[in-house]
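Here's a solo chain for you in structure tokens, the form predicted on its own.
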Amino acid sequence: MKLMIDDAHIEQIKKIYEFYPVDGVTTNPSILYKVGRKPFEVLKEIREFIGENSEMHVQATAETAEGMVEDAKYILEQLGENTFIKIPAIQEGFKAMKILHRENMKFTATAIYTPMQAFLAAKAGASYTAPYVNRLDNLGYDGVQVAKDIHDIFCENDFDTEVLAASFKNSQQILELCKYGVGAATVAPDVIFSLVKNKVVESAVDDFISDFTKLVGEGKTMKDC
């Protein structure tokens, strides 16, 4: 399963890239709004840092299919080929997806709340579909199960489309989808940091260091022995 950062704050992105194996960055208009700077100033800064081999997912904001396609072309021109255009899975969005697919542009269907949206997006040629796991939970559905159902639909219909699960509140949701083999998850920085934050683990490491210090002396490591 690919792991992506669902954020646009460059310092957070740099910190996560320093420590963890991640595959790219996803953004949307609300995420860019939280940064409070000009969108392409932020996006170009992210692209420059993560490099051309990491994926970026950037949303078209036009309301018509034709406008979404124009947005897509401009986004790709500014950010490079390994950029996936996020298109909402609505009527105008499906029309835009068909055009993008014909023109060999990669796109991610976003705002997925139902398996049928994902099915239609896959038929339209989407590389990814992004179900909102926690938002589905908040509506009274099982968000993890919906993501699994979409994954199964793609497998049963031989689609090349992958699930890019989004909107998580805890690491257990991510673990469930990782065990199931979905294609990717995009996760906010605070949840990424929580993936390995565990007082039991930290205590075990502290015990190792304490015992080694008693054995060889303060401040020494294996290279000093």
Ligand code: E4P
Second form
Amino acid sequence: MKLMIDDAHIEQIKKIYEFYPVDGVTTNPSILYKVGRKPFEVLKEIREFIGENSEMHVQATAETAEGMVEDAKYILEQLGENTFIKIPAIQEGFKAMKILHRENMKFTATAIYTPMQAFLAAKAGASYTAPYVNRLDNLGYDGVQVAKDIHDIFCENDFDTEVLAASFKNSQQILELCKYGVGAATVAPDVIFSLVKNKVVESAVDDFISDFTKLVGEGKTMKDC
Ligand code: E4P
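Mind sharing the form predicted in complex with the named molecule? What's above is the form predicted on its own.
Expanding to the full complex; the earlier chain stays at the top.
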């Protein structure tokens, strides 16, 4: 399962890239709003830092299919290779998806709340579809199960489309999808950090260091012995 950062704060992205194995960055208009700077200033900064080996997923914001396609072309022009255009899975969006597919532009169907939206997006040629796990949970549905159902639909129908599960609030939701082998998950920085932060783990490592210090002396490590 690929792991992406669902954020646009460059400092957070740099920190996560420094420590963890991640595959790219996804944004949406609300995420860009939270940064509060000019969208392409921020997005280009991210692209420059992560390089073209990492994926970037950036949303078209026009409300018509033709407008979404124009947005897509502009985004690709600005951000280059390995950029996926996020297209909302609404009626105009499906029309845009068919055009993007014909013109060989890669896209991620977003705002997925139902497996049928995902099925149609896969038929329209989506590389990824993004079910909103936690938002589904908040509506009283089972977000993890919806993402699993979509994964199954893709396998059963031999689609090349992958699930890019989104909208997580805890590591359990991510773990369930990891175990199921979905294609990718995009996760906000605070949840990524919480995947590892655990007092029991920290205490176990502290005990090792403390015992070793008693053995060889303060500040010494294996290389000093
Ligand atoms: C993904 O495509 C969405 O933009 C995003 O992950 C939604 O996450 P949220 O529910 O935390 O806003």
